[in-house]
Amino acid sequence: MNKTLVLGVIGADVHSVGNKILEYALNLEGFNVVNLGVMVSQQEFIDAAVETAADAILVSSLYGHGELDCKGLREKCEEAGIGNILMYAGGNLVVGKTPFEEVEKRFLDMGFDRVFPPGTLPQTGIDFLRKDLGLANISDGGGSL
């Protein structure tokens, strides 16, 4: 397959078990997973996923100051060359009970190319990138989806 992932953790948030479940799911799929842990800034997932060529960066964040963390991703990655990169955001990205709706709606609108929900499952998350990235979905005997 040999796609490449850079994976992380987005700002002061600490969190590591979903970031390492996460690692441990998309491993096991074949992607190629170049994990830059917890309290990643910004300008070290650009630099990491210029560096390794990238397919997609994956931000996560369960602290709920993820909206504030990821404002300008996307110019950045423009900045340096990777405008088009594939960005994906998930976790409890904002403060409060905001309904999840708006919450992808402000990400989307920030240039990430999907959002996920806390609790969503790793095969969901794996079945979009296996779409996005044009690759086939073995996980339903090879059909899209």
Contents of the next structure:
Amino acid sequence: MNKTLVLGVIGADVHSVGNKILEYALNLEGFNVVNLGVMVSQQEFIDAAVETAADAILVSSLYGHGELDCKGLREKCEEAGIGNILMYAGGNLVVGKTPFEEVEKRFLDMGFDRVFPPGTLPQTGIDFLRKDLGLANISDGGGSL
Amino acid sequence: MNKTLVLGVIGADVHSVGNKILEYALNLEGFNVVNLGVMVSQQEFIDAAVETAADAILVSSLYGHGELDCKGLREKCEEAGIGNILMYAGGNLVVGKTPFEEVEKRFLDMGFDRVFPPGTLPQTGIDFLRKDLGLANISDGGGSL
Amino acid sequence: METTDKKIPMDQFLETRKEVLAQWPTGAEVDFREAVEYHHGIPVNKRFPECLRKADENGSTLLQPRAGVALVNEHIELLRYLEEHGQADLLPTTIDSYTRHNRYGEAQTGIEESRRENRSLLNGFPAVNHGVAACRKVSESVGIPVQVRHGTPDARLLAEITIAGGFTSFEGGGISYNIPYAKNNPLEKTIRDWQYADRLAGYYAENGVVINREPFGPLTGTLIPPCISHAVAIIESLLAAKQGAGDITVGYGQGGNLTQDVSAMYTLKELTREYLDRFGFNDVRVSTVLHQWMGGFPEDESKAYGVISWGAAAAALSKATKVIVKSPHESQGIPTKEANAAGLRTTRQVIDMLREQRMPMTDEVRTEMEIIGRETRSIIEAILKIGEGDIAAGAIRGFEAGLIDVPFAPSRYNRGKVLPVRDDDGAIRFLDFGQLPFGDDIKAFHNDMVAIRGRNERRKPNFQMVIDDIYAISKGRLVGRPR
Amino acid sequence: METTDKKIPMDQFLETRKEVLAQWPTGAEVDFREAVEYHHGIPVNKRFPECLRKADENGSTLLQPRAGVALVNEHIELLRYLEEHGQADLLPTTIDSYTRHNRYGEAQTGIEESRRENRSLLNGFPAVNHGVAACRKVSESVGIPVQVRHGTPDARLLAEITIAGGFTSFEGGGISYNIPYAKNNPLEKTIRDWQYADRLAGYYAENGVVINREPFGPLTGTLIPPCISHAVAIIESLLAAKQGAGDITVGYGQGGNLTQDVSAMYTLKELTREYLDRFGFNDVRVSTVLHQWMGGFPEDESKAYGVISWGAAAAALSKATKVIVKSPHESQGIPTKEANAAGLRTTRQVIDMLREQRMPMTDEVRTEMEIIGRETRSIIEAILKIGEGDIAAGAIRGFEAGLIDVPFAPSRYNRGKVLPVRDDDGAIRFLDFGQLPFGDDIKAFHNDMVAIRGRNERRKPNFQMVIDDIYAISKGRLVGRPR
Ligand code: B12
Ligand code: B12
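Show the form predicted in complex with the partner chain, please, because up to now only the form predicted on its own has appeared in this conversation.
Next comes the full complex, this chain leading.
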């Protein structure tokens, strides 16, 4: 029942602090975490997801180039035969303070399943992962902890 | 050529700091200043103006009740036979941060000749007084200093 | 009848009470027994004295805004907003200026015009006109304690109505709500009227209901040397304690120089305690409040945030029991609820970030504390002397003689001879001592400090320098250097 | 070839130079002789070194924002706005992340998409793509000095183009722009590449044009103990001085505990001076910069103003030569020009209000300074030892051995074993020392301080405590107390 997640910070982005915390929190929660760290290319995300038969890809982007960096990722997944993989994005996804609804729309349109605003705590992502991956909720008495 | 000004803070307003500074600055400038201080009623302004044959009335209101307090002052001046006296108002004239254009309009409509926004320095008032009272400008080499 | 520091006898108090309650129709709503019962039902976390004590025990600083509008529902909405979105710990009900001057008729007009225009035309909440039931509605609508904040020379009816209305703290005093807030009110009368308010607090206390009392610290809010406001705080604390008030918060308006502000806050508590104990009021509880900068604010809101933050820092580093918070609209007008909450949140961030820190006892702080102590004691001792041991009579004669003198105050019962000015480090000193009863050593200290500044600025310290200091913070500086 | 601390011989430098200028077409625009001439024509008040020296002489703290957008005219408009409406003293040109990673092709795409969409899609100004003439247009459009701020491991071409482009200061260093800003770049290479940038500054200096150089102080901006960033600052200063750089600004990112921050700023200058002198660089000028809190910011803008103000206060009270300013948008994204200017004005108000004040030399400051001094010297001496006297070789080997180790850094050339945590007063201490070369006394001090906090919070200090500290300021506290 151990779900595998590929985690990383996309593009030329080096913001490593949130990534380390996410890894720690997801591990605690019992997920099998493949953390690619920072400065991860689209190809690296896909290769890791294929290789580990991952259940989800979690993309972080903090530095503002998220839009440029994420374009085409869903299409590449499709080409690689994992077109249906669950795909999340979070962080400071665009340049500049922007109403989150706009940002969410842009990223949903790009093929992400869920999008998270700046300042999202790991627990929020975890709760959605459990739901989307069909895992019992911790508060339901289940869970893998 | 000494012009006489009646100065005061209207209504139940006790903000005395600006009043003391205005008095000092107007005196320095050579005006004949009749300072009624704080908590001055409409009647007191008018009595003083009539008594001293003043050239202008300078009303301050800081505490927010300026609108309520100033209503009818021009009409009372007319009744007292000084309907044409120059009348200025300044301070924080209304309750709450309000676009100055609105405030200015309300007070001009009430019969004030000039209206000054929060934070006005005495020199600004003085420059307009010189103009409106037909005095030479200091920078023109004239003035009573 | 001379005003003296005697506890008002019960019969006399009850006699006056009838007159007071008859001043305006809503006075009839006050029923003391019922009000005491009502207070017994107020939960502990909604009582001022308890919250202040807890804060002191935890070493935390509580946040309180200023706020009040003309109409009841709008006022409740405002307070709720500040509780929820401002994360306030304590709430105010700021009273409008007509009520402060007992002009209840004009307040009524203000209420009606506000209803008509659908915006508050009053600069506060006219509690007397609204009456006891409305006050209870206000205090019941929020989850934290509410205090009456005003500036009323004769606040007897206001006290009756608001305390019966469930408020658990009442600001003011016979000096601090006269000298900066009035022009023609003799101290004899305002001190006597405030003895009534204190006696009322004492009456409640005798019936098991402790009401917090807070002398207004900042006075005119403009370059007040600590010893002046400390002296007023001590006198009013002694007067209140004599009438039976059991819980007192003494206040101070931030000056801007951190060493002086911290020293002022430390000495404020120490000296008040010292005098209360000396006169046998050992069981009166003392807490402190720091007011963020009370003088003119910068117009620009982002600059105002800087001033607000520096006030928050001074409160946190001096471990004030509470801090009174300004808003980014300060220079412009009564703040919207959003601006008020924004000032609170800025303050919250700074206070909470600094809660583990305090200003250490440096040599500079020690020196400053010693000076403030000596100055304050000089004033209080001179007042006790001229009052022949009676602090009320002494205060009245002292103001007349200029032994105590509040800079820039509008009252004719204040000498108005003292002139403060900043020294070269921004601490507030005396340029002119008027008749303050200071020894030569203290005077020499101030003269030296001011002279240093004069030398550095190559100008003679005079009224222009004082004016520059008055404008300084609103123009972005602490010290008004020559332009 | 091992990277060592040798001045690059001129012929070798000129050889490499050809390669560097060939990396992107705009390299051809650089003409050294002409650039030197150009710099001689830059007015004194637009030169970084002069402005910093003057500020130190006056005891004032200069304000500098971060700012950069994709297109030239928009970037100029932005800088002008910050000069005029933000009252900045010094301007930046923050470079976008593609350029930082020498991905000039992607930067070009970003420029084009930004043109098309009429908004900046890049997080900075792609100076290399825009070229020398565009940079000159930028620096000529404003009335104050401009610095290049980036985070570029290999900044050789960027340095060539921007310095020829009239910028008078260049931020970065072979460690500080690698370890926090890169993943796969060996220190051998980045230190060597930065020796080139320093040599370029030296080359200009030999021709009478002093370019300010500034190692990036805050590193990962997240709970960096002062000794770590001090050690990096000293190493990079020595490396820069060896290549002939004559004017250095060392930096530190605010931690939040005032005593520690002031002690850090005082020791930063002292220790840098000490080592520069020891290696004979007595005539290299040293100034300091404090960065307002570099970690995660609160989302709420009014809370962000509180954080900004506290950073401004730390800079003023520690008499930093300059302060790098954050904006109320920090937690959200690159600020609009209005938000950026607002952060500057808040800072301006606080800095100017506090200009007369400084943190006095308390026992607490003295103790903290001594500890920072001992820790920093331990690290530098261990590095010199492992480098057999060579600071470049020592730094490379030292990072490998974990003698120096930057918390939370993304680089694989950083050990990543050190864990910082706040003590009970909010000062940043070590939870895990990794391989840091500290004596038992220093370790005992940190362990004790951390243990006190653990006891007060009734929990074992561990990674959860570190995480709580990382979130703390964004959640409104300095110390991440258990929820
Ligand atoms: C100090 C102060 C006080 C002191 C006053 C002490 C005293 N006796 O003077 C104390 C603490 C007692 C006080 C009390 C109150 N205050 Co008050 N106070 C201020 C404050 C902070 C500074 C005022 C000041 O001294 N400025 C410095 C002087 C030099 O400037 P000035 O007064 O603006 O005057 C200058 C100019 O305006 C101009 N000027 C003024 N009049 C005129 C007229 C003409 C013709 C011209 C040309 C120029 C001119 O020239 C003057 C000299 O430069 C202001 C806010 C601010 N400005 O930052 C609030 C402020 C004026 N107070 C305010 C209020 C509401 C009150 C209270 C009702 C309490 C409350 N609700 O908080 C009471 C009212 C008491 C009363 N009955 O009047 C509000 C008014 C709100 C509004 N208009 O919407 C303000 C704006 C604060 C706020 N934002 O809420 N206050
Ligand atoms: C620390 C920091 C740095 C450090 C980073 C050190 C390091 N190696 O990690 C340094 C100083 C080196 C740095 C550099 C830069 N930074 Co930076 N940085 C920050 C800062 C202040 C904090 C980031 C942080 O660590 N937060 C704490 C962690 C715990 O939170 P987090 O990163 O947000 O991650 C959490 C959540 O977002 C969420 N999350 C993240 N991803 C995902 C994904 C999913 C699926 C889910 C569910 C949740 C999730 O969970 C994480 C854990 O809680 C932010 C602003 C802020 N937030 O206050 C700017 C910020 C991210 N940086 C920014 C920029 C622009 C840069 C630079 C380009 C420099 C510049 N122009 O100023 C460079 C870029 C370098 C590069 N190539 O990437 C901008 C981005 C702007 C934008 N998006 O519009 C920000 C927002 C600041 C700003 N307002 O300008 N930065």
